[in-house]
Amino acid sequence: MSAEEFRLLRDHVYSHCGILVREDMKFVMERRLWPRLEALGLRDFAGYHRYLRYDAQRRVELEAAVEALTTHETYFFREPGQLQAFTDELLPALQQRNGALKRLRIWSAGCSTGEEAFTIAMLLQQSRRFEGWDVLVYGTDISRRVLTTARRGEYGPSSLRATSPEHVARFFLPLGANKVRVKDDVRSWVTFEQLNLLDEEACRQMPKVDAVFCRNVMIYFDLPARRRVLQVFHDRLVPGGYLLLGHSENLLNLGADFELVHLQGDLAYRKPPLLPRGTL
């Protein structure tokens, strides 16, 4: 790959979804690229890029390149500080500020293969606070691929490294061959769908929300994206309802219209208008 294909390649990814390829990435780009071009049969990046402006196919491929150059390693109950703060801090504050509606909608942006979103409605179940409410929690990724895993919602031990045996009793169905299933229970509360977080008209369609998680997907951003991300989560929080990021993410430097909340046992960020002085 020469240095004006990684130019190009680089430019042509980022204003598509945001994803900014480093300099010191073009091996890694280069490494991941290639079996695109081995499976449409082009010689050269210089064709690849060609193909991604103008053939036909070209909006499919160019999810296939962003799959080949993003990770999506995740698993249930990460970073269970912050859970345990979203547990015994915000869900309270939720389930007073809804309760007349009863009705509650929470946003697993960057999902991946969906073990956040499913950790999410395990949570809201496991607390008791919202039985019989109209509870959705919407996932969604950029990748088709990870979402059919997702609606799957099948998997291995990797992603249950971090899951108590009392809660695999409890939210998931033996498979076999050291796999489980999502109960049913769980899956009803949650929904997957495909979303480029740049694509500000497709974000316009998602429904207003209570609380956002977004952890661990900016750090894939460059500060211009990073803006215009946080921008379409102010947009579909509902007045009060909160940002959480993952632990190596902050809002330093964007700023963007959120204050910040210090929970006894993390960090999370509000939306104003506020509540009443005095509460979360």
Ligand SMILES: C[S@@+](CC[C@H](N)C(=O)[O-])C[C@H]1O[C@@H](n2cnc3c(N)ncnc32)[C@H](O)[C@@H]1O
The other form holds:
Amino acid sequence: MSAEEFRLLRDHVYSHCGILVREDMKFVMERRLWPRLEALGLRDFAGYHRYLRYDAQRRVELEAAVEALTTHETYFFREPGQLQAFTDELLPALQQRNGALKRLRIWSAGCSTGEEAFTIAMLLQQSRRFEGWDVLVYGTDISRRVLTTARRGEYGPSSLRATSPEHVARFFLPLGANKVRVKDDVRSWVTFEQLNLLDEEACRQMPKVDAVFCRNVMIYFDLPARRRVLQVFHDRLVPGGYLLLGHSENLLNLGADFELVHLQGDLAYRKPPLLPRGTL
Ligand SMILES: C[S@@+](CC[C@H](N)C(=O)[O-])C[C@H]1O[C@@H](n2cnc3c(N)ncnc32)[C@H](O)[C@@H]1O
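Having displayed the form predicted on its own, please output the structure of the form predicted in complex with the ligand.
Complete assembly follows, chain above in first position.
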């Protein structure tokens, strides 16, 4: 892949999904996209770039390219400290806020194969605070392939590596061959949709939510892409709604209109409430 081919492909991928392939990742890009060239019978990356721009199948192929370039690593009960703070401090606040309506909406943005969205639903059920409520967790991802796995709801040991035996017994049915399936009562609280977080118009179709989890997604974005995605979250959150990021992520230098919420042992962000500040 020449430097020019790399630049063209990188810019094309970036403008579609915000993922910035760093200069030193040229060889990784080459290795990951090469099977796509072979599958299409193309001889070089200039041809592949032309295909992505002009072929009738370009949208399908762009999805395949993004698929090849993204990582979908995830598992149940990831980042337990944050989940504990969510359970102990944010859920009581949300229960109180929405008590009159008995309705709760949570968005797992960049949910990959679904473990995060299901984990949230499990925590909600375990808290018993929302019994009889209208509860929905939206799992969205740019990749259709991971969403097929999410909708199936069947997982192996790698997905369960941080799940306690008690949680396995409570929330999963054994399937044999080292596989389990998420129980139906949890699944009924979760729905999955394909969504590119950089597609502002599509994101505006998302319902308003009380909290957004967007963990380990924006690490692949550069500053302008992060700003755009944060604007989307700000727009979709109700006033006083929470934003939870991954541990290596923060809103420094982003100038986003969120306030920092200090939780015991963790941090979250909040869209400023309409009510006076100072209460959770
Ligand atoms: C590393 S996984 C994180 C999964 C989960 N949030 C977690 O922390 O365990 C990152 C996910 O972000 C998705 N992603 C990357 N760019 C995206 C975009 N522009 N819109 C939506 N999802 C995106 C990828 O497809 C991938 O499944």
